[in-house]
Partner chain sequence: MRVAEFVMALVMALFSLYLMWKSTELPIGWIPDEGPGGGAFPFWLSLGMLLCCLWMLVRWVTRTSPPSRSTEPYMTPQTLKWFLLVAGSLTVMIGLIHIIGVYGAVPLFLIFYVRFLGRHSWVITGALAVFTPIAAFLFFEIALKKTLPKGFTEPLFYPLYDFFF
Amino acid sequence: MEVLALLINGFAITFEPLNLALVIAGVVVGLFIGAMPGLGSVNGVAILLPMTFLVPPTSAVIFLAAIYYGAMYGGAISSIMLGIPGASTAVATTFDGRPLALKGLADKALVAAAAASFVGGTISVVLFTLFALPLADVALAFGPPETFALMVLAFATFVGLGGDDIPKTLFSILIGLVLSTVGLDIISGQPRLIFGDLTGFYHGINFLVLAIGIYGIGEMLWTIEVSQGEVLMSKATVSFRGILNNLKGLKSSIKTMIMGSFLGYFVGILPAAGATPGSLMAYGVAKTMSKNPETYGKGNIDGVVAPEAANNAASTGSMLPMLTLGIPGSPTTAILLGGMVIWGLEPGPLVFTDHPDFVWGLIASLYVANVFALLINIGFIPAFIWVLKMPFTILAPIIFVLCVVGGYVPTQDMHDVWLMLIFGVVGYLMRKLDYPMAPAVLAIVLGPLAEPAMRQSLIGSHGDVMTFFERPISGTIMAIAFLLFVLPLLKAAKGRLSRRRAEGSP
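Can you show the structure of this one chain in the form predicted together with its partner chain?
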């Protein structure tokens, strides 16, 4: 019952006036950001993180988590209404959400998405509450070798499950890690990689500079390119009675919702996987399990329900490793983790014992955020549809200004603003060539934690590399990581083999 007491304490923190106001504000901001085509939770959290220095860490993380949550709800709105995913996490929602909207059933799809998000969110928060303490207890036994092994696992997940071009994924990871080594060497204290002897490099490259560059400036450039064409907006009429009727019609989808929630949650826990693969997988499983899979892609309501339940569940799931292990489960939680470092909290299991208010305030706030997101989402659907009509040429410059000022504030150094611009532009140019960007952001957050973990392990073992493989937990994690690294190679080899067979036996 220890959990219950802690959770009640967490609720007491969440219901403090400031925190409650921040939950509501975060959910509203998140819904808008999610609804906006091109902007997702990761962009919102990256751009708004510098603003949260105003409030104490617990309130700040509650606000950012509420944005994360709201964005998961909001992403569905533009997926359904415009056929453009509001965020990458809502890509799978377009497959059936858009056809439904074209049939004139947009309101049904919107209500289904909100209800599924709520179910996914609720199931996953309950699971989160139950898993958090046991996992943190296990993690307390971890030493530097285990930490390092977990980070290797996080990168391996990108390679094995990311689905992007492999050399480019690896490149993205490596460049993020190298950029994170700029500054002073953590063990010897000597300066390294001080390009052009610029003093700005001595304090290292803050992860926010890369995150805002890529997710703020780079993303905007990308969206400006993609949104040049005109888009067709569907009509939705929303009434209270209609909402009730639509909710009643969802009875048959409950099984899919629960499936999506569990699947999403466990995919979310995997380091680095996050909500996008979670929702795509849930869509795939729902289609395979369905009695009439041919209706998917043509407007099956379960095709909206499954990914929406999953992306909310995954967003909660990805916070579990972030809090307990100090390893982010998604790009957004990578930024939250970086935020924890800025706020002066040491990521890892010790947060549970050292800062219980932070952890349980956050967990309790997720319950509350979930309820508010549902109410605000359904209650203000017309407002969010109005947002979609907002011209991008007004939104974009405001976001650019926020990026520039937000990039300046953490270090108060113009040097970082220039770097951010360079990262944004280069990131955009690379993204056009299918270089994935999320691994680089994850790497620059994890780099400053991974390098000392590795070097401390090696100092502890007097330079014996086998320490990573001989310790039971670290060895197991390393083995899984290795499997994930070779998974794409095996797939490629299998594909080639079957192709050759097909050619050999006509």
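Next up, the form predicted alone in place of the form predicted together with its partner chain?
FYI, this one's just the chain on its own, none of its partners or other molecules.
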């Protein structure tokens, strides 16, 4: 009852005219920030942080949290409409969202993304409200071995992303891992894989540069070759009745939404994990659990629902270690943490008792932001569909310009623009040669998270790899990862065996 009373007080704070206006403004701004390739919630919150000094601290964090929430919703827009991930959290949405748009079902994909985001956000906020402090203790129990085990689990789900061709999938993963090591060694500081001492490689290969190159430029080249300008997505239509029918049609995806929400929230509360691994893992698990895994990557609605529920749940979960432990759960919450310190609020377990209005006002604002984000997102669907009705001869140059801008923004280095163009050609060739692109892109995301965790664990155990199996949590996760890794191999072997028997039978 005490929690309910505190939450009601939080809603009273959120519904103050200034705070409610900031929630709505933050969601709208975040929606467009998330939809812009290369910008994302991190840059959006960082750019708008100075503006928050004009309002009280509680109002300021409510505004920034609403931007964060809106950006999580908005990231799916460019992924579905243009095949360009707005941010790393929306990459998995591209896999099935883009094929749906090409089939003229962009409205179905957008409605599914909005609804899944709402479900993921709602479940995660409820979990945040009820179990904030106990879950913070769970997050604190995760050290480097547990983090590495979780990354291995994510890699195990990748094996199912490349279809039945396991060797090509593993090759794609390994290429991504190699690219993730480009730059300065995390321990010795020595440069590695900098290709002829090119200075642009010293800061490593930015994930968005790779993702925008492969899924933006590469997809555009492929579409031009295959369709020769006649693109099916121009047939997309939208109506109020159609939106309602699409919402009703999501009944079969409720289990996937719930799975993505819980998985995303759990990954989100782990310090420094963030929403990207959560969305990727949710996609992999959804495909592994599916009765028709071969439809993933070709326009399966669950392939949109799972990552969107997960990344919104993870965005809420990442605020938990920020508030309770003073440890940012994602790059965006790291900026929010800096804002809290500037506003004179010291994060930690005592913040719940010392500043209850601040904490519960923030939590209540997440409920309100979630509702407004859903309504605003669905309300803007006709505008998004209008973009798809443009002739491809006009749309292609716009996609190209957005890709160049998205490749330049993260580091503001022309080196990355040239690199993005190269990756675009590589992505086009991989598509022609039937190599799965998803595992390579996902490996470069998790590589920088897995390597430091592995090396810290081995340094702490003096090189003993059993440290990953002796600890209860990491050992359990490693066992699950092994099973997930072996399962597709067994299925492939069984398929080959049945084919040989069929060939040998009269």
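Under this definition, the rigid core comprises the largest set of C-alpha atoms superposing within 1.5 Å between the forms. Numbering follows the first chain given and starts at 1. Note that the coordinates shown come from a computational prediction; the quantities given were computed from them, not determined experimentally.
Chemist: Just checking, between these two forms and with the core aligned, does Pro191 shift 2 Å or more at the CA?
Modeler: Yes, Pro191 moves 2 Å or more.
Chemist: Relative to the superposed rigid core, does the CA atom of Asn377 travel 2 Å or more between these two forms?
Modeler: No, Asn377 moves less than 2 Å.
Chemist: Establish whether a shift of 2 Å or more occurs at the C-alpha of Val55 between these two forms, with the two forms superposed on the rigid core.
Modeler: For Val55, whose C-alpha is compared between these two forms after core superposition, the shift is less than 2 Å.
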